[in-house]
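Given as structure tokens, the chain that follows is alone and in the form predicted on its own.
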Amino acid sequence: MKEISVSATSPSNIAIVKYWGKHGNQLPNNPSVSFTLSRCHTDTQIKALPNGGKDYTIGFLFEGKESPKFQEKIEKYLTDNQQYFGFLKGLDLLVESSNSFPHSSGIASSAASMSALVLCLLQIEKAVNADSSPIDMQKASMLSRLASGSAARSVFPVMALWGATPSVPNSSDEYAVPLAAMVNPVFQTYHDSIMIVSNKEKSVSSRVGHSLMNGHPLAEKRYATARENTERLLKVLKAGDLDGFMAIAEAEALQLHEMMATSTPSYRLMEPNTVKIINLVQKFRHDTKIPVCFTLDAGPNVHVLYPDASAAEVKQFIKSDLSLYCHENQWIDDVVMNNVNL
């Protein structure tokens, strides 16, 4: 066997209905719906070198430097799910990865990085088996889920649903399904400008945050609300209902952080400037009637969401007002990944 070289780029995503709380082997306690982003992504390359039939080994570089923490995460993932990766026997792997955005700061870096890794591994499997067929994206979503729950959604453009939902055939807790065919055109060109309040690693990891939902006094109510909001959002997305979308997006973001604040132990990932940006976005919307809203991931950074028709006005508002509360006036202008920019 010759050396195999593969590469993949996979995007981050931002959930509108939030996944928070899991059971079993990376299975969600409620469904979630997300936008797939186009500019916040991970680029991964893997060189697979034949080693004469021995067990595989892994070397890992993140942005050109060794990263024992990330390497350990990859090794654990492959060990825990070895039944899917028998084709790696006899190969030594060199994995090199880089992000277009700050990692571990609440921009779903694990979703991008782990789905990019899986897409590379599936290419290696096809090369080993001399299989020229396209990658099975349902399989890619399932394997990405096992690496990082939200990564299940990153393999599909536009929007994705992860979690069994009565109104969506073939939806499952095991993998995400694409929603592009169900989404009004206004949402297929939506913008997400990410206000970088902090570029530091989060004080509490998402893994720990999920675990604190076990025994949380508000957990069951939260899961029920998320299921209701998923069904509501699917109708809103199909209808192109911007007011409905904004109401769900903001309520879901605030409830996510309420769950953190009422966990035992409790913790807060919002920072003072997070709250200032939220207040400014809501005031700007009230004063101008421009359909702009916010959401949050599990971190302090604020995702400012708005339709393409309002982009010029919102970007000027970001530059003149919101950037003052960003770390070093830093923000990322992103947009939904649609089928055109795949």
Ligand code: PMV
Second form
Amino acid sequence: MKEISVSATSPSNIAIVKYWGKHGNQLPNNPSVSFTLSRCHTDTQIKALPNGGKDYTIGFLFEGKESPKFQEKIEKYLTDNQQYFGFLKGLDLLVESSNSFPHSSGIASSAASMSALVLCLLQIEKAVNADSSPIDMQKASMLSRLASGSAARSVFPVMALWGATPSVPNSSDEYAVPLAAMVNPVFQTYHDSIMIVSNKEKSVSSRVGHSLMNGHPLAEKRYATARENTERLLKVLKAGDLDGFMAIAEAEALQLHEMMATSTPSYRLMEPNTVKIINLVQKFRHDTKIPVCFTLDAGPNVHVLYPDASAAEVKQFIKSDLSLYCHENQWIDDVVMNNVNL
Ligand code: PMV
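Form predicted in complex with this ligand structure, per the form predicted on its own context:
The next block holds the full complex; its first chain is the one shown before.
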């Protein structure tokens, strides 16, 4: 066998209905829906050299440097899920990865990095088996989910739904499904401007955050609300209902952070400038009637969401008002990925 060389680019995503709480092998306690982003992505390439039939080995470089933490994460993922990766036997792998977003943005996108890794591994499987058929994206989503839950949604453009929900018959807890065909055009070109409030690594990881939902006094209520919000959001997305969208997006973001505040131990990932930005967005919307809203990930940065038709006014507002509350005035000007080629 010859050397195999593969590469993949995979985007980050931002959830509108949030996944927070899991069970079993990375199965979600409620469905989630996200926008797939276009400018925040991970580029990964893998060179696989035949080693004469020995067990596989892995080397990992992130932006040209060794990263023992991420290397360990990949090794653990491959060991825990070895039933899917038998084709790696006999190969020495060198994985090289880089992100499109700035090093110091505080954005640690495991969704982008883990889905890019999986897309590379599936290409290696095809090469080993001399199989020229396209990658099965359902399998790519399922394997991405096993690496990082939210990564399941990153393999589809525009929007994705992960988790079984009544109105989408092919939806599943095991993998995400593409939603593009069910989304009004107004959402297919939506903007997400990410206000970098802090570039520090967050104090409580998502892994710990998910685990604190076990035994959380509000957990069952949260899962029921997320299930209802998923069904409501699907209708809103189809109808192009911006008011309905904004109401769900902001309620979901605040409920995610409410879960953190009411966990034992309690913790907060919002910072004073997170709250300032949120208040300014709501006041701007109230004063101008421009349909702009926010969402939050598990961190202090604020995702400002708006339709393409309002982009000029909102970007002006970001520059003149919101960027003052960002770390070194930093914000990332992202937009929904609406085609498969970046
Ligand atoms: O994929 P994880 O385990 O890092 O969890 C992500 C959780 C949130 O980003 C807060 C919400 C979501 O649905 O993406």
